[in-house]
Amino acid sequence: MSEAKVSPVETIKLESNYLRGTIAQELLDGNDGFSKASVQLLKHHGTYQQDNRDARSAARKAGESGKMHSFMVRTKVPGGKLTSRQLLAELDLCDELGDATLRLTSRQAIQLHGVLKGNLRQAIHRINQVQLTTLAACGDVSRNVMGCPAPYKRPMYQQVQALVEALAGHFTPRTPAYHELWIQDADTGKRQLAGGGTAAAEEAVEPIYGKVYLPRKFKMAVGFAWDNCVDLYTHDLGFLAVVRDGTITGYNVLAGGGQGTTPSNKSTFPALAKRLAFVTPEQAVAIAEAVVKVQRDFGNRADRKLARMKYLIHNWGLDAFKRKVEEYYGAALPAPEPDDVTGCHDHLGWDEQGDGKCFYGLNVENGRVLDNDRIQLKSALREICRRFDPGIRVTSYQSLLLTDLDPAVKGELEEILRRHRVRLSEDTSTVRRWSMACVALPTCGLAITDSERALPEILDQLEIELATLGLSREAFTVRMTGCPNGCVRPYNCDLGLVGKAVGRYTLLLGGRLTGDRPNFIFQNMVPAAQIVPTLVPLLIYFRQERLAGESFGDFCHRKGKDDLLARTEQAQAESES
């Protein structure tokens, strides 16, 4: 690391001895939380320390004070692919050590919430016992690598999933600290790795990350032009499969995407990736390493708000960035092929895999798996996993694919879902299928307002208005976040709702389903109760003046902010007259 001024987090990582710090001692100190330094290091191990603001408020009313610490534990699931046994283990953990709910994320990972410090080691240990891991699910490293989850048996889909696994394995941190802290067998002193085996006793050196890891988080994805279900343009690094005659001949490399922004800092912005180069399948991992190392060595380590790779590319320009990547790789890279994204699928409902088996895509609203008096999704999934043992895939829309099913079980599987009051995907509105929200309040420390708890009611109202206008079958993305950090990618969708203040949101319009165009701020500080009334005049306008085949996002993009504002002002004036 350079002698230049760096952020405090950089010093914490440098002095941590490869992410060890004082975590081991603090696990035993009897406190309900960790020190500031350990909180930063724990992210690399896959867990965030959180403060439940609802619980804190209730405690204050009871005369108690202080934060109500608990932990979110995130399991890294490359490409969203896991087994029924692994999902059942996560469900057991959420009941036994968490808040009795599981959450599927927009990066195809799984989260436990409400884990107490005293149960943290047990939770992570048990996740590894079923050959999963939390290592690098968070932190300044390559995060969970995303990939199209569709279980089609065509070679191109299997090739994409193989690249996802190769990237995930290649960029997994090598430090023994994770195994020492969470997996080590106390009786033998051996460090049992996720997936089996033992680690050498000598300390490993990080061949890619070095002592201070990356300046900031780094996100990768692999997908298809006709099905950009993983939002390739929103990642630091994306690989778009170039297919000729049913075979992947290579990948267009996309670099520099990133959704987070800090409105008070005018130097920050959401960005979509730029088309960098074409690479062969054999080059893909090595090119990814070159890109990561360029970001490692030149990314901003002084200001974490400006540390993502998108800012490095913005400051240097794409040509200079490409030259540096070529230097690290050791060869020139050709320009991208003309292939680009053209479509997107949610993979919900029944579909055939191509091997005589079928899969069912189950919509999971906002990714929350729970049992309550309205829905018993957790119990339904337990029964389905035990009875049919399907493969499991988490989608980038926070939903589940149940794979490798015999077509003869369709009726029985649907009966299980209905009996547990789980709405079938076929009975779920189009707008709800294409929606998602982040966790936000009460546990996310960055949240300004509600998201997951607010969106369902907004969609209830929106469904009514869309039905009245005859627009129920229109597919457009709705994404809501509790803060501007953009965890569910709200800056390239048709309709983005970003928390601005308590109960108020920035309303963004003009992105699209394919995810390759940024949206624009339409209105700021819109109260939650006014979101749908604000949209209704625009939807009427869309119905009246859309072009043939034009989507809502494309319509808003074509008309532009000023025209749309004029229409809403006219509608308001007419309603008041």
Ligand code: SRM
Given for the second form:
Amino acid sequence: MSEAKVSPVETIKLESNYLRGTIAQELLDGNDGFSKASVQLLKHHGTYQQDNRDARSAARKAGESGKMHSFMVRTKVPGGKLTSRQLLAELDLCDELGDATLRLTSRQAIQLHGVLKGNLRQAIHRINQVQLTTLAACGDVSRNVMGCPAPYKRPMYQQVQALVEALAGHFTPRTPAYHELWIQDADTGKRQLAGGGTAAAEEAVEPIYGKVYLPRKFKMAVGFAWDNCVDLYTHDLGFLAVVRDGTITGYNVLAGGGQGTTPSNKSTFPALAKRLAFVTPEQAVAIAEAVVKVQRDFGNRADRKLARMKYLIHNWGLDAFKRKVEEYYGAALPAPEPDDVTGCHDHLGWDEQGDGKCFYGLNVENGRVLDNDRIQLKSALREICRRFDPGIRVTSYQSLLLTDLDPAVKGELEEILRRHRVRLSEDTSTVRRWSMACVALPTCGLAITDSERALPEILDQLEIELATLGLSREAFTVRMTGCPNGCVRPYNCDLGLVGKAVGRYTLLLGGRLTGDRPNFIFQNMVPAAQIVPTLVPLLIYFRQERLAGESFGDFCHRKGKDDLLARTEQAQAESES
Ligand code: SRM
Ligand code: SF4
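Having seen the form predicted alone, I'd like the form predicted in complex with siroheme (SRM) now, please.
Complete assembly follows, chain above in first position.
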């Protein structure tokens, strides 16, 4: 790596002494925010400096200037698995130190928003007190590892969760900086390990990452062919379980997925992962390490927009990439088994676990857990956790599974939800169950327009149209983002809505539930109010000409953009005549 050519973030990491920088001093400086360098380093500790953009606009209107900083704090939850006690602790934290809401993320993690700098240490400290961590929830490292959250008691489900946890543990940064800053007593926080200058000293501190960590974020997931609920093809590294006679014999390794794109930069693109190799369960972690190290050593450190592993694979070609992984691993890898994704489940509603217990999948609209005058989801969850002490799983659709429940409590649990005006999954429309929106405004600094605040209303309209057309039971994925970064994976779903300008969206069609096909841009700059009217002629067309069992995404893919556009224009002309 040539020092002259690296991006400024690389220099910040290099000079940080393993992610310390000046965070400790700045925590005490009395300002409401951190320096630019610390803001970059803090991401590796699981927190983003943000400012509420509604509050910023209001302040500007009132003639005040400057941002009011607060922090998003992301807790890593491998496979989305946590306990009632841990969820209750996060709920308490959001009330005491945050904006009184929790956000379940599209990667099965949990976020606090609105934490003030003066409370940051306490928030992260308390998260660790309940055996959770924010370390590497963000930053240029392996992020939260996703895994199918279904709590079935069949051995293969436990095997998947075990691999998720093994990967999460193996790739957790080793730097003592996290412990020094957030966990140990402030008084005893004097111990600072020297960074060391040699490769051996570097290895002693960070055996996998070294001093400069990875060129960019890195994402992994483990899932099943019949249930690709973790969206394996969108990951830097995906492990698809190969199952024979109810046992996982190994994994097909998928490499080089990623959703982010910058439309103004033609070298960037969303990519689906490519099928790389087959590995045995025993090899999986070592192969992951080889892949991560290849990306560490050869990923682009000059241009962060081109630094994800998908660009390395694109530039080298899959064969050359595979040869390098084999070199790092020390052995040749066989081709993948024929197994590939065939289905996807949202795991919502009641289901049996296989051990006499059952679980309830609760749809949480856009992952936002809150109490207001319409819904008291926070209170309902508190009561459920205290009364039944269920296991908790966060799904990759920003929803929750309440697990290990005695079937006898079904009625009581539903009564609690109803009493708090929480809509049961069974009473939630299919289209809403399969939808997701990213956070976007007001907290996301990269948002161009609304997403979480815009989607519910669009779905209200869409539900009416689908019901009128007799299509209410159609399962198709609707995913909306407030900018092209792709935080709820909008580039492989049936209907993607990507923020392009204030109140305007790019409409993408033709992906599918299994997540293994990219969608295509159908129209750009569609005003929010025109999204459903634009879709209606296509839904009518779908109803008229679909093949037996064909999904909306498959139909759009088969017809193609030009044919669909012609249909929309025809409908428009008819309505104007
Ligand atoms: Fe994301 C950046 C929220 C999943 C691609 N994402 C951000 C930031 C941190 C904005 C920033 O950099 O300042 C957003 C914080 C908003 C806020 O106020 O909370 C943000 N991303 C989210 C979450 C919370 C969306 C949600 O509503 O659920 C998800 C948290 C996941 C987690 O728990 O770790 C989230 N982000 C994703 C995903 C989906 C996934 O990983 O399965 C993607 C697409 C997959 C991928 O990585 O390619 C994603 N986020 C991005 C990108 C584009 C990366 C790229 O390669 O170009 C950015 C921008 C960046 O990194 O520069 C970004
Ligand atoms: Fe923010 Fe864009 Fe991600 Fe939405 S997609 S959370 S607007 S970065």
